[in-house]
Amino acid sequence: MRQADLKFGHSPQTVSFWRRLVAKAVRQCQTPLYIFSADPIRRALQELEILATGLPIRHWLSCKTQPIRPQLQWWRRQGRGIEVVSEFEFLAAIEEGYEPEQILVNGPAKHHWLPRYSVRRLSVNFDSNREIDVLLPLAKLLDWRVGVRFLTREEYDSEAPEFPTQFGLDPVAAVPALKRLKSAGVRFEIAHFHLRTNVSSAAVYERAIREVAGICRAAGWLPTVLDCGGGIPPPHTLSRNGCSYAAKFNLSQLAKVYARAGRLFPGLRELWLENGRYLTARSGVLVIRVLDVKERRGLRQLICDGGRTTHALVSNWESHQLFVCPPRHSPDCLAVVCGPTCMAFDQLARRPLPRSIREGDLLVWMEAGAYHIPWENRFSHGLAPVVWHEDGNLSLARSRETFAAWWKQWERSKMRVD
């Protein structure tokens, strides 16, 4: 491995997996394409078992991290529970055969289409009073098991630091939607936050942890579920300074924060969590290829066919390993891969790379399981290949969109204005 590449801690034999993955599916399907597998996100599960010290844990699969459907499929037949945030997750949690007891109902603003949809026994988190308003009286009909998010001291803007998110019920607000709750005659369950994404430490989860504690206390409220989140960082994903995420962070430690978690809850009986990226993001790469090189004023410009704009939003503000294939020995010079858009933006990274590298060859931008997908943009290229990895068999989980598909999208018809 390259000394550029150790910063970064993957194993030799992490990247040769990647490679043996890349040169089956370039057989089979042109550049730029995504692969994804199974294999890690199992590896990152056993990892996680380290935090079962005493209450039973439950992971669900954050649907807006990776919503790949042969994903979905894969965890259902783990017997595992969803949680989705949107209608559309929410809909392929149905489509997939998730029972409803298997899907757990986040994020803001959903009174405004879950009611259209008559789905018995769902687990649902309250993000406000409006939709406790709202959705009540359909937990009520349809035997949902409820929560309520809470907004911690913990959460805050990452642009605007002095500014809380603009997720969940603060401790003003949490203790009568309690108290309304309690008397409600539902399933009152759950008491939920989620903190943002890299968490530094274990020691912030904590002090959320005991923050909710005092809201119920106050409330006179004893929650059975526990509901963390997620937010652990993943351990091979940098800043773009060269910073770990992970490097402060320690599994161990939060285990014992989850198990002094139990104490503060009296009759706690679940502990939920929703890591996405800490689950998925090691578990995709894409793969691009060199269409063309420029070299000017001691830097080698490589020109791609995918890139930051249409794949890689996260490459603004995270640093992830690039490998070569196939590999290249020769010394390294500063080069910057540039993606096809017509974009000065679209820079996936800027670093040094073995000046070797020629038009043809395969670049492979790994820990792109998390957010690659869902923030994807055509940018008038189309979407991109994604291949699915699972017991040792590769499959087409979607086919490159085609100019038909793409400009068909436009639809002209008249409307009636009255």
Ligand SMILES: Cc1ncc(COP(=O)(O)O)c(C=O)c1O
Second form
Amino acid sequence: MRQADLKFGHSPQTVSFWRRLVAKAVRQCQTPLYIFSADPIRRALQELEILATGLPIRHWLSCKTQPIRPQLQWWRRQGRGIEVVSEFEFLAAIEEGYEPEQILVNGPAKHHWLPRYSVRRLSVNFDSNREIDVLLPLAKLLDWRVGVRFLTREEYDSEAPEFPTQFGLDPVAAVPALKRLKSAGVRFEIAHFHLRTNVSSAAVYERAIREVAGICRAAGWLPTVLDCGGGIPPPHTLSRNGCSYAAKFNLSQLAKVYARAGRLFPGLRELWLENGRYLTARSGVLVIRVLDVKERRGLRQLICDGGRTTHALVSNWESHQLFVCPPRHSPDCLAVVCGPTCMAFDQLARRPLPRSIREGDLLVWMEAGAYHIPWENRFSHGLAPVVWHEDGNLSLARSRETFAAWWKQWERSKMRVD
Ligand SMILES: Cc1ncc(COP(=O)(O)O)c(C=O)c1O
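Can I get the form predicted in complex with the ligand as well, since the one above is the form predicted on its own?
Then the entire complex follows, led off by the chain already shown.
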């Protein structure tokens, strides 16, 4: 392991695991390409077993975080449920055979699309009073298990902390809404919040849980399910200035917080979690190839066939470990990993890298799981192939988008405007 990479905290075994998969995948697939594996997701789930301290915990797959078809299929075969926040995700869950009881519908403004589907026995968390108005009759008719998303004081816009996010019901709106739902003749069971991504410590969850418990008490409502959303930071992701999001996060402390939650909500029977990043950030890598090398003002510019704009928008605010195939052992010099688009913004990383990296080498961007595929961009290049790894086998989950497929989107048809 290079000294410079120790700060990311990946084990040599993890890097070797991905090296082996990359070597196999590039025999069949040209770069740029993504490789995803079920193994790291399974391991992350095992790590989260530490959270079970009494109440049963149910892990939902945050679909939007990584909507990869074979991953949805693999997750369903584990007998687990899926959390969807858009119409397409909902349809994907139905298409992949999830039972309605295994589908949790979250997200804002779903009263504009959910009524199109008469699916019985879903779980649905209402995000606003308007949603309640429109969806409550359906919830009764279709026997949904329903809940409310709360906006707590812990949830704010990360770029402007003085402002709240746009989600959920604030405490003033929540109390009357809870009273209304209590007496509405529906299965009103879930108290839900999602704070943000990369929550810094277990104490933040504890404060949010206490606040939600207070609101429920004020309305005289006893939820049987507490859905704490996602937000647990994955272990190896650093911010762009090199700080670890997970440094102060302690899963054992979170387990204690959850144990105390049981006492704050008499009658609580289950905890639900929807962690996207924690479960899937580690489950993928992006493989790109160096196409050209320039040297100017002491900087080596590695022009690659993939990068930030097209494949790794998160590199705008995150730093991930990169490794080279074949390994290069020369001394480092400052390098920028540039993508292929004609944009100065397209820089995946700027850091010391081996001076002997040359045209044709592969660069592997780790933790290309969570939020890479959903934010993938064509930018005139077409979508990259996706390779899926499960039970020791690799399969091609998605082929490279062809020019014909890309250009076909512009087929014109007549609009009927009467
Ligand atoms: C409602 C909800 N649940 C779960 C998640 C997953 O969050 P994370 O990837 O930070 O765990 C999100 C992300 O925005 C969300 O909005």
